[in-house]
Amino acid sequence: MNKGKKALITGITGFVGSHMAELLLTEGVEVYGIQRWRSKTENIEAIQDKIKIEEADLLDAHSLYTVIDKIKPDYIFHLAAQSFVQSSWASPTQTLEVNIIGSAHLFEAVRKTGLPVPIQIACSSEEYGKVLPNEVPIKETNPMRPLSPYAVSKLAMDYLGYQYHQSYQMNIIRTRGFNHTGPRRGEVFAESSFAKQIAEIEKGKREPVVHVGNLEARRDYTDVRDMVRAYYLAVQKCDPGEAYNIATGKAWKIKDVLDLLTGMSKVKVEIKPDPTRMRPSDVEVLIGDNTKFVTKTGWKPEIPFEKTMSDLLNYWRENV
């Protein structure tokens, strides 16, 4: 369908990212990757052969252009970004810097080619922040409260998204992804610490305690691999400058995500709060409402939550 195609991704070492490549591979779509020199690359390990990186760096804009000019891509995924709420609070400067100038820097370099490429940001449920309870499920026309540095840097991106189609008519599709995880998730995030502690317990390699922090927000969780195929849905179908939900509509209480994963596992264990992963001010509830997404894409989720934990637990258990 997409023969010849060629598509750029930023963030291609990261988690969403490396899959984002593989579902592309499968499409038939040449993939080209943006890395810093320093970047971890495990992730793409299993498609290294398959892919072509390129070195650029979003805080270089020159770097960004030559590697845009010189590729010429049909497609550009946005998905390079400091995304860890927790490190917002201990580095907000750093994720301002990342999320928002370089984004900049990336549809400045776009501009600056004149190519009509559709570019898809991932911006992120997070803006919403503080939702009242009348307020769920989030549609996008919802007030925006931010309340991380992470989220006001993803806003920004956001907004910085709709200036640039407004004034120069650039192909930029906005889509706010609500909780996503799975296999090769980074362990700072909840689901995939729980998954990985247990994976260390059932190998003798730590004491049968998991550490946890708020257990009572409550996430609406999509697999990653259904993520991306609706990220790849939105260069296509979707309209520029517009904002689209991606979310399943329905959430998991993070208690409910961790019983679900010692329930999975072969050994006993004991649940011990954490004061060092508890945030200064945490979202309670964030539930997406997805129509206009699936109106314009047909897209749904289609693998169930408990064979994402599985297949996230499993991938803890080969790599600890």
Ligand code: NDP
Second form
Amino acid sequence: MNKGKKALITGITGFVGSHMAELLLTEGVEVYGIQRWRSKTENIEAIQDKIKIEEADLLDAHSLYTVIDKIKPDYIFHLAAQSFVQSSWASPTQTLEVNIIGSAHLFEAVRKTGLPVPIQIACSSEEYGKVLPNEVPIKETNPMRPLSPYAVSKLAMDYLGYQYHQSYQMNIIRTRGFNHTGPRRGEVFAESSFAKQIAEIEKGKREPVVHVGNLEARRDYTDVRDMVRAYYLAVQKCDPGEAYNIATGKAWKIKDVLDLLTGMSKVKVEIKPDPTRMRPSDVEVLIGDNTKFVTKTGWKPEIPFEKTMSDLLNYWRENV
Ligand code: NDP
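Please give the corresponding structure for the form predicted together with the ligand, as opposed to the form predicted on its own shown earlier.
Time for the whole complex; same chain goes first.
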């Protein structure tokens, strides 16, 4: 059914973008992606000869228009972003610029081409921010109380998507992904950092100490491969302009994630708190209510978290 369809992925060199590309290839979709001249390409090395890459930057409107007009995609997956919450405190305006202005450039580029293409935009559970105990699991209608420049940037992109749909009837689907992880997850993120440190300790590349940040936060983790399947369903089945939580509905305390990974370790490790890994204001608990998305698409997460963590650890064992 999807033979001959073309998909454009922004952020194809990133963690989620590379998994998105792999899924679409197995579905018979022609995969295009944008990258910058200095992008690191190891995440897409294995599929390099099966995908087509164009040079473009979210901060350069002309480059986006040129690529979209040339490809005329049937689907766009907008995954490119400054994606790391921590860095958004170090460089707030860079985060705001890439995630908000960059997304506006993308929407304007599509508008200029006049293509009726569905655009999935990777919004985030971080937008909900400060969630009260009686608000869990979080519904799409929950008040937004963002706690970082990253969260504000994602919220602005989310509402820009709403506004472009209202103003110009553009087919923008606002997916609010809760945490997703798995092989190739950036090493700056807690669970990936733990897994990488353990893999390095096993290889004798560092002392047997795992450095950790806030272990008390609770997060709702979806395997990245289930998440990209959800994004693909979103562009086929969801209503333009609407927002959808994508989550499992269950939470893991970061401490329990750490215990799970150290339990898989081949060596004994010591745990050491590292104040530089703490955020100025952290979101305590994020558990998503996925009813709206599941009702619309029939999606359900299939990969157990234990397998996700074991695949992540094995990924690092092969890559340190
Ligand atoms: P990554 O950081 O792994 O990838 C980000 C991608 O964005 C990279 O390909 C990067 O390209 C690209 N990019 C950054 N700046 C620009 C720019 N100016 N122009 C063009 N491309 C750019 O992020 P993830 O794959 O983990 O996340 C994908 C999306 O999902 C992001 O939007 C993120 O905010 C969102 N999200 C992720 C969650 C998660 O738990 N993983 C949760 C909720 C939302 P380059 O190689 O050139 O740097």
